[in-house]
Amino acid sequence: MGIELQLKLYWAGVGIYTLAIIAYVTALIFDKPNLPAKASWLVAGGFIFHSAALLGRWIEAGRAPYWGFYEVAPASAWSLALVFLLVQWWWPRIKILGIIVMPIVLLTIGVGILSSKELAEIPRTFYTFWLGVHVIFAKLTFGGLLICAALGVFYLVKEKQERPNKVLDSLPSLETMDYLGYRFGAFGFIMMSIMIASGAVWAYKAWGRYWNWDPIETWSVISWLISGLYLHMRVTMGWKGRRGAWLAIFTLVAMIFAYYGVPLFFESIHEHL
């Protein structure tokens, strides 16, 4: 499949996103209950869209998507988009988080797709079971801190409501978004220990050592130690409700710069990732 069939692929997927935030907005400012459903519905029909462009690149470049920002951009949003419809359908009462995932994931795909689309040779190294490990628990990462993060939002949202809302009325209770945030925060936490060992795994097989204090691997040690300081203020002092939803917020702060923000401003070994 060439660019031009990816692209359009892509801007397809971009404006039906972009009709489900719109939907997803309306819902919250005009309270309109039954629109989030709807919405979701737009979310996995720019899925569909985004995952025939994804699947496009990866038969053209005849590997996996992960070298350079027109590939790991999207591919991170779609498994952000992944997320979200799977926890969406799991506990339906959290469907208008959309309205924070959606314009992330759209930001994302927008990286990309505006990035260089040259195809490169990529190094024999790079083709390696630890590194599709790395990968995919990377955005496993993503998508489990990006949920907290919405947790916490719609949390201090949902605490400050002065005025009747049905769609924050339909959120489940502050106790139990708290609960979920938390479980969502730990399975972040898991999942970037496990992205950090297999890269260090990666890393050694590749260059020869485990750790370099590259700027990327040292901000996802600042991200992995914010994330922890998450779960252990939660358990050991208590901070439950408004200081874990603002430190839970923190924490996807930190790994998106960490993720993206890094390689544009420090010269790193990753920067094709």
Partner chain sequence: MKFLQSKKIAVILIIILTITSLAGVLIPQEAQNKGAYDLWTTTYPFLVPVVTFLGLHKVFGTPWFLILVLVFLINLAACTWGQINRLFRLWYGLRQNGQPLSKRFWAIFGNCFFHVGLVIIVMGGLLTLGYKMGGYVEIAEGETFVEKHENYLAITEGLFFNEDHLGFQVMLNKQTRYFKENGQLDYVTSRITVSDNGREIVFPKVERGQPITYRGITFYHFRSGFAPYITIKDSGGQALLEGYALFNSMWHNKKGEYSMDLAIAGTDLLLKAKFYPNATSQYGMMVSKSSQALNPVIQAAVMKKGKLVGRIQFKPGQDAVIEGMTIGMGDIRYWTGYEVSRDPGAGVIFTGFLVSLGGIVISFTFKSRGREEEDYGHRITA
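Could you please show the structure of the form predicted in complex with its partner chain, as a counterpart to the form predicted on its own just displayed?
The text that comes after this line covers the one chain and nothing more.
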């Protein structure tokens, strides 16, 4: 599949995702409790185009799309959308989380499709099982921590809620959202641990160094420590509710910076971006 068709599919996906975001925002502002369900259907529709475009790149490149912003960013966005679709299907009352998740998905695709589309030559050290494990768990980490942070945001919003709002009222209780956020935080932590471990095994097999204190590696450890701190503070020091929500948001910010910020600001041996 050529680049032109891929871009058309991406733009179709972006268009439908945008409609979904408008629907989520409308639902919350104009208090339309039935709209988030329709918005989620739009997300599912956009996801089909998004998947087709990504598959097109996969076929064109002859390998999984994990090299360069044009491949990495839409692939990350795809996994975020997938995680969100599964989560809102399993827990239908938190569909409105799409108002936070989908703009991040949209932004991530946008960054990707505006980047260079050149097919890069990939070093042979990247053709390994461990890279697949590393990449998959990186994306699951992002998904888990994003849902955790989104729940944190809605925890804070709902806690401050003064006037009745059917959309906010339909959300689970504060206690449930807090606990659910913790579960997703724990999920993200486990995924991140596996991501770091598999990256270390891969690096050791390829270069004989499991750790190099490279900026991305170090920032991953920082994110891991913050994520661990979030769980630790909750379990041992009772940091639930508002403080836990803020820490969840902070963890996501640290992780996003590790993924996309560090390669922009620091020289790194992680040359995939």
